[in-house]
Every structure is written in structure tokens, then in C-alpha cells.
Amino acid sequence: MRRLIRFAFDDVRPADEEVLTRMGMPGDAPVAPAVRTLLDDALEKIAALAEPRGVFQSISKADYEMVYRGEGRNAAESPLELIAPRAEALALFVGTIGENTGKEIRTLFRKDDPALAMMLDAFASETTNRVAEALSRTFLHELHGQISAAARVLPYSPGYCGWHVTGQRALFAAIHPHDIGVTLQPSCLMTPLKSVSGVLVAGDAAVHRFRPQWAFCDECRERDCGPRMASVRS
């Protein structure tokens, strides 16, 4: 099954806590003009450029095994050698929310605006963060009948959690993502930037469950992995 997805921008847009928390302030605190108008200005430009769409392809497990492993360059043990076994179902993703918004970034900054620029990069990670849960969302809907009710989706992505980055080639490799317009670099980096790849894992609350006790989690900036679990308790 393979499967190539356009979002609406209402279907991946991010709520304004999000975005804010994404720019390092409290999301329920309470939001001053100026920073209203920069969150509504860049609400305006994202939502008029952004052009959110994917494509995922299920894989088996043995062949994921080959994506994961990649390189070699993995970490010694990692959440996803034992997240994947017990998987019911596994497809390699790709999405991007487009050049656009990028090119837009780009452009506020050669402006001397770099409060309003960056406001719009933090939306428009959020937004990309937003199609990576779409896909999940899809994935499960296209399994529906296939696996247990009890069963939920989450993304995994190279870079995180022990998998190295360079588990991007393996995965490009595997799912080609030409036809949304994704493309690799040399260094890994995807093009449109604002852009997310990985595995989907579809299992019940329990197959998603680990303790954050890796020696990588120290270097982890994101921190989200609590969230991500209690997402998906049933």
C-alpha cells in the first residue's frame, strides 16, 4: 500500500500554544498585542503558502529492518528496537509543508523583520510536525479492519532516539519521496527543509511505552516523548 496525501492547512494547522512553546514562551501565558499580531500575521502567511502533503508505503518488518539499519551508525540500543517487533503494522513516510514558507522565511529576514520571520518558522515546523500526524492519522484509517481497534500510530523519525540521521538514505532510497517533491542532500538534510520523514508504528498503547533512559536522551532537545505516549493511551 502506498499512499500520496494533499492536506488542507486547517487539517495540519497548530495551535497557537504550540507555536509559541515551539518560540521558548509559556504557552498558557497570557499572549501580549504585539506578540498577537505577529502570531496572526504569520497565521495569515503560512496558511496562504503552505502546501502540506506526504506519501507513506507500508513495508514489512523484515525489510524495515533493513532501512533502520541503515549505515550502521545507529545507537547501541535504541526505543525503536523494541517499539518495532511488536508493531502490527510499519510504513516509511515522508511529508513537507512545501518551499514556500521557506522562501518566505528567508525573505522576512533580508527585510530586517526577524521577529516576524522567525514567528513563521516556528509555525511552520509545528505545521510540519502537524502533516507527520496526519499521515499517522491516515495510516490508521487505511488499516481499519486490519488490526486490533485498541491499536494507535505514531511517527518516528531519523535523528531522534538513537536513529541516526543517516537512516535517511536507506529510507529515501526505499520509499522514493520524488513525487511530493522531497529530495536528500548530501548531508542529510531534506529539501523543502521544512519537511519530516520516518517510520509509522502501528500498535496499542503498550507497544509505544519506554522509559527515556538511553545515554542519547541527555542530548534530547525535544523532550517530547512523554506527550507522545500519553497521546495514545486508550
Contents of the next structure:
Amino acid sequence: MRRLIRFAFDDVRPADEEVLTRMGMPGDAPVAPAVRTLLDDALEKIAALAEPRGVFQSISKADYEMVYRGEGRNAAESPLELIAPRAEALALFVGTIGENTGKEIRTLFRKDDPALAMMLDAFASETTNRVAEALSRTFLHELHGQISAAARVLPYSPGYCGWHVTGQRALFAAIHPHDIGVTLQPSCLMTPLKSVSGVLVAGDAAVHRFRPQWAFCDECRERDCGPRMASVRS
Amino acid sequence: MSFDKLRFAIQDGDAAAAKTLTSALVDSGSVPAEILNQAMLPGMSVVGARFRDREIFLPDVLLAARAMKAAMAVLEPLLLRDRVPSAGAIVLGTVRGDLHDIGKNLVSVMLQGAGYRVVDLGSDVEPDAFIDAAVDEGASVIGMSALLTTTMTEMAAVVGRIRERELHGRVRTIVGGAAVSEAFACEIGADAYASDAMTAVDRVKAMMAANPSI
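Switch from the form predicted on its own to the form predicted in complex with its partner chain and give that structure.
Full assembly next; the chain just shown is listed first.
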């Protein structure tokens, strides 16, 4: 199964609170009128500029194991080594919001408007994450009737949770996301920058559950595994 | 006219007021260097302190930086005319192979707000380009950013080239970025590490105090 999907911006629009959280604001902090204006201006820009799209492609566990192994630079032990073998279905994915938003962010910095540039960047990063979530929902929908009713889909990406970023090379070689305009640089950087890649894992809440006690967890700045696991608990 | 109004305008992130008040101060005969040192920089200093104390957050800081820039647009030609030196020059860039520049741009904004002259080389910067710019611009600090583990090794190349060109001690380095840690900074021999933009300003201040120019 391979699906290429173009999303409407409203399908992947992050909540204002998520954008402000990415900007370092606690959820209960009051939002000043000037910050609200900044948020509204950034929203107007990204709604006009984002071209959210993505592709996913089913993969067998055996083939995924080869992709995951990549160049042999993963952590000695990692959550995905436990999660993927227990999955009910797997799919590689790549998503993006396109290049236009990134260009506008650079233009705003050049025009000496870092405030709007940073807010737009936060919006763009959150929107990109929402693309991965939208692909997860679509994959789950496509699997309807083939997997257990309790199954939920979560995306996992190279560069996180012990999956070394060089794993991008094997992933891209397997999925070839040129049809959505995403390419991989020699440094394993994706262009457009506001892109996301990885594996979609379908399984019940227990499949996605792990204790964040690996060595790499200490240096993790995301620390979103708890909320992610909670999100698939029924 | 009191400098306080301008200071508060910057603290409140009111760019229009900051620009108007700066023009008014200039028109009333205030000395440009005094406007900078007694109103604008103290205003940004308060913003930095409030940010550290979590009284305000990044969007507020960015709005203050926007107000600072609006005021600086009025003042900068006059400071140049009067040959008022900046707090120091720093070369910034994202290392070779890496195109992520948001973190680096944020550091640039914060450093400018603190009165430094920033020579921003952009992203995907060759090791020698950092050093050439530092020498050409008289900058005693090079700041490098990297997001990926595959690109942060380029920071070691810059540190190595500084030693090879016998500039170590005169040109200091500060590193940061998502993939970078204090341990990595020590390992490659960087002079400082910053986990965020505000810390970067503090570290640069400390390095500049010890070594203001090449």
C-alpha cells in the first residue's frame, strides 16, 4: 500500500496553545495583545503558504528491520526494537509543508522582523508535526478491518529514541519521497526543512508503551514520549 | 526628555513608540551614545532578566528586540557618525552541511539586543569562512550552531583550524544547537557551550570581557 495525500491547511492546523508552547510559553501564561497579534499574523501567513502533503508506504517487519538497522549506528538498545516487532502493521512515511513557509521565514529575518519570523517558524514546526499525525490517522483508516479495533498509530522518526539520524538514508532509499518534493542532503537533513519522516506503527497502547530509561533519554530535549503514550491509551 | 519612556517602550515591545521616542530624544539634543547606554541597553537588560526569571517569555523578548531594532534604525547612523564602538563583534553561523538557522538567528537577535555587532554568515558555512570573517571583522568570538549529529562534527573542524592558524586564545568559540551538549563542547575544545540564546549572551559577555577584540 502506498498513498500520497495532500491535506488542507485546516486538517493540519495546530492549536494556538501548541504554537505558544513551542515558543516556550507555559499553558497558563497570559497572552499579551501584541503576542496575540503576532500569532494571528503568523497564522495568516502559514495558511496562505503551507502546502501540507505526505506519503506512506506499507512495509513488512523484516524489511523494516533492514531499514531500521541503517548504517549500524543506532543505540545498542532502543524502544523501536521492542515496539516494531509487536506492531500489527508498519509503514514508512515522509511529510512536509513545502518550501514556501521556510522562504518567508528567511525573508522575515532579512527584513529584521525576528518576532514574526520566530512565531511563523513555531507554527511551521507544529504544522509539520500535525502532518505526521494526519498521515497516522489516514494509515489507521486504511487498515480498518485488517487490524484490531484497539490499534492506534504513532509515528517514530530517525534522530530520536535511539534511531540514529543516518537511518534516514535507508528510509529514503525505501520510500523515494520525490513525488512530494522532499529530498535528503548528505548530512541526512531533509529539504524542505519543515519535513518529517519515519515509520508509522500500528498497535494497541501496550505496543507503544515503554519506560524512558535509556541512556539517550537523559539528553532528550523533546520529552514527549509520555504524552504520546497517553494519547493512544483508550 | 527622560530616557525612562524609551526604556519602558523597549521593555513593553512597543516598536512604534521606541522609534518615535528615539527620534524625539535625538531632536532634543540627547547624545546618541547616552540614549543607547542609558535607555536602550538597560531596557533590553531588564527584558533579559525578566525572561530568566520566567516573568516573561520568548515572544515578549522578541517583541522587545523588535522595538530595540526600531530604535537602533534611528540611532545607528548617529553612532557610526560619532564613532561609538559596539560592545564587541561576534561571527555567527550554522556549520557546513547544516541549513537550520532558527536557533542561530535567535542568538543573533539577542546579541544585537545586548549591543554586540553580529557578523552573520548564514548557514552551511565552511570552517575557514568563520575564521576569515573573525579576522577581517576583528571579532574575538565565533559562534557556531548545528542541529544534527552528522553536522556538529564540523564544529571540531573550526576549532582545529583556529589552532592550526595559531589564533587560539585570540579567537574563542561558543557552540550550541539541538545536537550539541556541554560534554561535546569540552570534547572538541570549544571555549563555551550555550543551551539557549540567553545563555549564549551571558557566555559571550564573559568571553568578551576577558578578550574584547583580536
